[in-house]
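Given next, in structure tokens, is a single chain: the form predicted on its own.
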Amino acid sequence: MGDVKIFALQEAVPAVEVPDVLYVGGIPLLRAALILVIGIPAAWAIARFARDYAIRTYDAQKGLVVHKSVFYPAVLVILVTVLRELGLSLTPLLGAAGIVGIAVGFASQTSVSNIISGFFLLAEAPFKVGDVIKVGETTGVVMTIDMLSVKLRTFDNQMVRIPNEALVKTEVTTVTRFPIRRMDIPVGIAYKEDAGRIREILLEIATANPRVLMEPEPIVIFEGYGASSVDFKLASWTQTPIFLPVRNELFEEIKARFDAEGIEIPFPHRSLYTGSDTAPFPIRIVSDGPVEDGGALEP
């Protein structure tokens, strides 16, 4: 017998392939858009709870680089990661990024530099977040010290961006910076008063004001010969927080206390001369009644 070759039917199956979703023409674009969607929002809460801890721990000035030394990392580690999942190589980016470094650092010197110039008041913190700081003719609280400039707030409430190289080439003033700050209030009186008894006056209104601090104590210091004053200062110590209301209160109290000492603030005083070296521009007074155009004074 020849060979019986049996055959056995199967039905046809036809294959069904089931697409991974993750995958977009062979690329996992979606997954790496998770991952961007989801880390960024996390990188975000993270810093924001690592700066809220340091703030209620250290101050706002401490939140302010540990926010950012914590959100920008975390931001790089998942660009990186997102390239990587899209079948990107990073040694041909790394190559590229150099050479497109170079010609941006070259078109970008001033932001280079105050980006290194804020590392630098970041480290130093010659001021932080909330202080009264005085640069050149401006005068603010501080807002925020980001990576380009810092901003200040002025008393009449506008904003001022100052670039951090500017603050690390020129000088500075933080106002706030210490606990107390003295007040240094000059008065003027008229030669013919006694000058001791001006000193026991500005002591007395020190010292019985409660907001003045009484160490270090209160002291008059005598300024000079002025051109129509004898010239003192009154140098005496408060809080930082109230210096302003305190100030303007004791020149208040030395207005109100030398008019009822009867004490004169002189105001300065103008001679007329007609071109002679010696002689005044003459004026002779005539009449003691009312004053009539053109008749009250002759010469």
Contents of the next structure:
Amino acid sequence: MGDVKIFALQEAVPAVEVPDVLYVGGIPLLRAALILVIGIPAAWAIARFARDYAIRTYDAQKGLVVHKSVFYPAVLVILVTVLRELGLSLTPLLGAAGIVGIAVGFASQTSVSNIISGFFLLAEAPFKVGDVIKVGETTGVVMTIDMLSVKLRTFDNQMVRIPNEALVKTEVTTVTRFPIRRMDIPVGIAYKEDAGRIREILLEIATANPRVLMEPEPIVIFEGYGASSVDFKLASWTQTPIFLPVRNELFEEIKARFDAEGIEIPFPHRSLYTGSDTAPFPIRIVSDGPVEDGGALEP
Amino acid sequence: MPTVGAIERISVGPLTVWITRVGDELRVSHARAEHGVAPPIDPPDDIDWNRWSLRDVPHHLSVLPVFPDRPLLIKPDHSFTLMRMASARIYSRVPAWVRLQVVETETGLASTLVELPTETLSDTWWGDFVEGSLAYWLPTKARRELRPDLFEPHLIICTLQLSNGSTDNLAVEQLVLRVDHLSIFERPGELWGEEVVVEYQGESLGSDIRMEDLPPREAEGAVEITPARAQSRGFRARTFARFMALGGFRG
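Alt. form predicted together with its partner chain, vs. the form predicted on its own above:
The next block holds the full complex; its first chain is the one shown before.
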């Protein structure tokens, strides 16, 4: 066997000389920049992949939560790594953070409350992205459910930001939660009309519209004897997405049918009595000409 | 396929369909009888046409009856109670839809242009206030007897063999017929759906539903002309509903 030369590892692997350009004042600047330039887009891509998977598997709301839960921590890790590459020690920062934290804590009570309320909203899920909700006087489509707030798009295309804390404390109506909705159409008729006939007509109108559901069946509810009219409510059901157009159709069909049947829908009016229901009010006819002297009646 | 400029007219029950060709465009329009008055022979001038531009190959038109595209909610003409271990046979009449297809003569490739209901059916809901599915409300009642006067060219007779395999009596007030699983058979002048066997297993278990893949015995000699939209030989599902099941005003 011939001689076998075994080279020491440090002789076999030549040392890599790092060019001076990668260092500025002894700091690996390029490496830090590379971490930043590669890391942030990579974190975005991973977060987006996770978001798309969550949307396919669950829904858009969970996709948003997953995206934020992956991206922001990843960015934090990248920034900490970059800071360490640049030689910045985090220990003094953490030390100072204790003092700053107390100050920030007092100042950020509302933000923390909003964040915690956001978790409650996600867990309880009273609504999801895409639902129409009503909060106080505001009605809109839920665009995003974020850490601090929920963003709505109103039907006239304005954006409304509602803090999560406000949503947890307030009554929220989720308009599109269930697949069917009841349309309540108030109908007032003159006292002289036949209430039974009105009820039949209203039910005919509802059942003749193919987009009004036959089950649950439409009904007519007697609401009361009003000051100017006998008041009813036609209660019928339709699918939630077409609630508005079908409701509009029923209003139009009721008006058209009442006009055709000669049924009076009274406007508000008052009957006045002079103390005796047989004695008429005294009335004097005033000329059509311009009124003079402050409107005094001619004798 | 109509020649260019000519208008073909097809009448199926209350539905009238007009088909014409203008250049390479196929146009279809339709109308239904209202209050017993049939549509005119020629299409009105202001009628809307659906239009398709076709490939430049020989085509022919295919017109087929099909079932509606949703389940149907059926009520018997008289509600009755099906005692445990008892069975009953009921007949329902379903207004057919008309499917217009363009078939390439050489390849046999068929493309559906449109499906038109012969009668407009009202929407209804099968389920409860929180969840369910959209269905059609069948205006004709299901009957226990099959009489000759019940046959009309556009109505498909569906036969349901109901049986109560549970330990409770079953009030038959309304039920859902899932027509997307049914084929259509034809005997001269008559359309039949394949027989459906429904075995009620109890309130919590639903019903076993089985399609027989054959016309009912009352339609001996009928041949299949339209296959089912969804191929299935059987499944278990909720089929019967009671009037009180949908809460709200009636509790």
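Numbering follows the first chain given and starts at 1. This structure is a prediction, so every number in the text was calculated from the model and none was measured. For the two forms, the rigid core is made up of the largest set of C-alpha atoms that agree within 1.5 Å on superposition.
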- State yes or no: after fitting on the rigid core, is the Cα displacement of Val82 between the two forms at least 2 Å? yes
